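As structure tokens, one chain now follows by itself in the form predicted on its own.
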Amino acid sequence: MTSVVVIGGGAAGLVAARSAVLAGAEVTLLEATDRLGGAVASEEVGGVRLDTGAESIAARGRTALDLFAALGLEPVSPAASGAWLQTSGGPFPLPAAGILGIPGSPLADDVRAVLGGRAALRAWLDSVLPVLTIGRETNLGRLVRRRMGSAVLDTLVTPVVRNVYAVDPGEADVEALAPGLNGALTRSGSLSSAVLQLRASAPAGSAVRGLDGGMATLVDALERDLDRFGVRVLRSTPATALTREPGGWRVETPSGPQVADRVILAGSGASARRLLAPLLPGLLEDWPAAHRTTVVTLVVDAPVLDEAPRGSGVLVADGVPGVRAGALTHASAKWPWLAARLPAGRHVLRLSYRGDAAEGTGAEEALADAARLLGREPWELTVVGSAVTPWTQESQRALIGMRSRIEDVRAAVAEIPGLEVAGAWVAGTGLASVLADGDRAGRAV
């Protein structure tokens, strides 16, 4: 029987371990901390268990949905209420027909409301500009600015890309965030038409999904499956070194070595690169660091929020005075299952802070931001529980030039017998991509 050591107990590692044991391997999973799940995490706040990490998944492809079905989990859809955008000029419903904030119909009422008539007309001029037929545009920020102007970039695209993908548009690879956009632009003749073309070609039901009880129930179910199938799970057991030996691998840990035929590296980007560096000399030098993010979860008694004044939440554009948060999710308005678990007038809010704003942010600052973004006074929101959760977001794949570097790493790893690599730093930050990558790595045994 093939023996496999999976390094990392986040979403990629858990799925890799499950897929490997189902393929007939004898599997040991090593997790450096005392908790499984990685960026899929939960905490009891105000008497209810809440996601403090990933809380939804893009329902594209079949891997995630097939996994949910195999684990007996029922995916749920968010409420129909849309998101809002907070600009220095006020709050507006986020324009609907777009991709990455790029409007498909620049003269639509919801776009003109945010941008104003002059900037919306400048964006519409994209439809009469000559199309780029030679070469491909790599830089997302430059593409949007050239085709639609600075107002679309700064007011619509930047809040979406920064807060959803943890990267600035001026550093973002077009194809990494919007596969097919370059080709659609060449075919259709304008960026707005390309956006509409991609939206029309998206598979039915490709919106986000959640799980009743929160995304962290996925970790619970995976953990139960690993126990049922006999996977040996070692918490608080970091891998300190990885060496190739005749016929297999040796993984050093503080409690002694683990020897196996195959190894799947599925931990954080920093830990995986540290272990890979001796095996891939030169390939991993000067790797961009992960982004710092802090999520503040608030449970508040606030009947004034019963009507969800900002829908499912708010994205924040640059230059909004008195607000440090980049985004707010009105979680109990977004997820009906969560609202059903709360007493009347109680609400759950999640605020995210990135970069320097993530340092030292706590419940008091988050409450002030929440009140401002929801159009209420702080005294109208009574905090009954809070949690502050720091994260690193492995968004390097979205950066210009990084897709080719990552593919070089994957190609080099493929040349090393018995080694696989998976996780957000190579697959991308979306949970759907991470689960699919972990499944691929586990099946490779």
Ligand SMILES: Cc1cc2nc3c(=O)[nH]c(=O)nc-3n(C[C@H](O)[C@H](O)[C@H](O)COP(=O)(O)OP(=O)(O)OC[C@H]3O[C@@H](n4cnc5c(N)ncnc54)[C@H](O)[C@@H]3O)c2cc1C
The other form holds:
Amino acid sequence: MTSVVVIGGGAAGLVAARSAVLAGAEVTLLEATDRLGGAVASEEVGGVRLDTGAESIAARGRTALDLFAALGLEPVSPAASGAWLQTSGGPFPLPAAGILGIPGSPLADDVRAVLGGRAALRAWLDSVLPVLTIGRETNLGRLVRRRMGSAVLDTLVTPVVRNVYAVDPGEADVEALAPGLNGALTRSGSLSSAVLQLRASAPAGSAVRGLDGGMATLVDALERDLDRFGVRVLRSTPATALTREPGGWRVETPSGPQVADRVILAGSGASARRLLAPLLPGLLEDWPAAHRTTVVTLVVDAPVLDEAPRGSGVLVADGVPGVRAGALTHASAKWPWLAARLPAGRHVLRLSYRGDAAEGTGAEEALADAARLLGREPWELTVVGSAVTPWTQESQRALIGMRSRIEDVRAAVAEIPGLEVAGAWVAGTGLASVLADGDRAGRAV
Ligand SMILES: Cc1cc2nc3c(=O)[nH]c(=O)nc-3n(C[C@H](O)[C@H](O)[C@H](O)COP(=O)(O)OP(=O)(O)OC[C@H]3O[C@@H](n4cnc5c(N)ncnc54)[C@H](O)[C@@H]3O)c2cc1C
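I've shown you the form predicted on its own. Could you give me the structure of the form predicted together with this ligand?
Now the full complex is given, and it begins with the chain already shown.
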């Protein structure tokens, strides 16, 4: 029987371990901390178990949906209330027909409301600009500014891209974030038509799903399956070095070495790259750093929020005075299962702080931001519980030039017998991609 060591018990490692054991391997999973799940995490706040990391998944991921079915988990849709955008000019419903915030119909009422008539007209000029003067632009920020103007970039695209992909549009690779957009632009002749084309070819319905009980129930279910199928799970056991031996691998840990025929390296990015560096000399140098994000979860008693004044939440454009949060999710308005678990008048809010704003953020500041973004006064929200969770997010794959670097890493790893890598740092940060990558790595053994 082939023996496999999986390094890392995040989403990628858990799925890799499951797929490997189902393929007939004898599997040991090493997790550095005392908790499985990595960035899929939960905490009890104000008496409710709440996601403090990932909370939704893109519905397009076939592997993820098949996995949920196999685990007996029922994906749920968010409420249809939609999100809002806070600009320095006020709060507005987030324009509906877009991709990455790029409007498909720049003259639509919801776009004009946010941008004003003049900037909307500038964005519409995209439809008459010759496509050849642009060429194949890889920089998302430049593409949007040239075709539709700075207002679309700053007000609509930047808040969406920063919040969803944890990168700035000016450093983002168009193809990594919107596969097919450039091709559609060339075919259709304008960015807005390209957006409409891509939206038309996307599956109908909401773009994301959640799980009743939160995304962390995925980790519970995977953990149960690993137990059922006899995977040996070693918590608080970090891999500290990885070396090839004749016919297999030796993984050093503080409690002694683990020896196996094959290794799946699914640890989080920086740690995985440290373990890989001696095997791939030169390939991993000067890797861009992961992004820091702090999530503040607030459980509040606030009947004034019963009407969900900002739908499922608010994305924040640059330059909004007095607000440091990049986004607010009104989690109990977004997820009906969560609202059903709360007493009347109680709400769950989740605020994300990125980069410098992630440092030193606490519940008090988050409460002030939440009140401002929801159009209420802080005293109207009584905090029942709070959690402050710092994260690093492996969003580098979205950066210009990184897709080809990652392909080089994958190609070099493929040359090394018995080694697989998986996880957000190579697959991209979305859970759908991470689960698919873990599954692929597990099956490959
Ligand atoms: C705040 C936040 C919100 C997010 N929201 C969403 C969302 O709503 N939807 C979505 O699709 N995606 C979301 N993501 C992204 C998604 O959650 C992650 O990309 C994904 O969970 C990463 O999984 P992973 O297994 O690659 O890495 P990780 O989750 O980082 O797991 C890696 C695991 O490996 C362990 N490890 C590291 N080094 C070692 C070692 N040397 N030995 C042993 N173990 C080791 C770590 O302790 C960790 O448990 C979010 C991410 C964050 C941070």
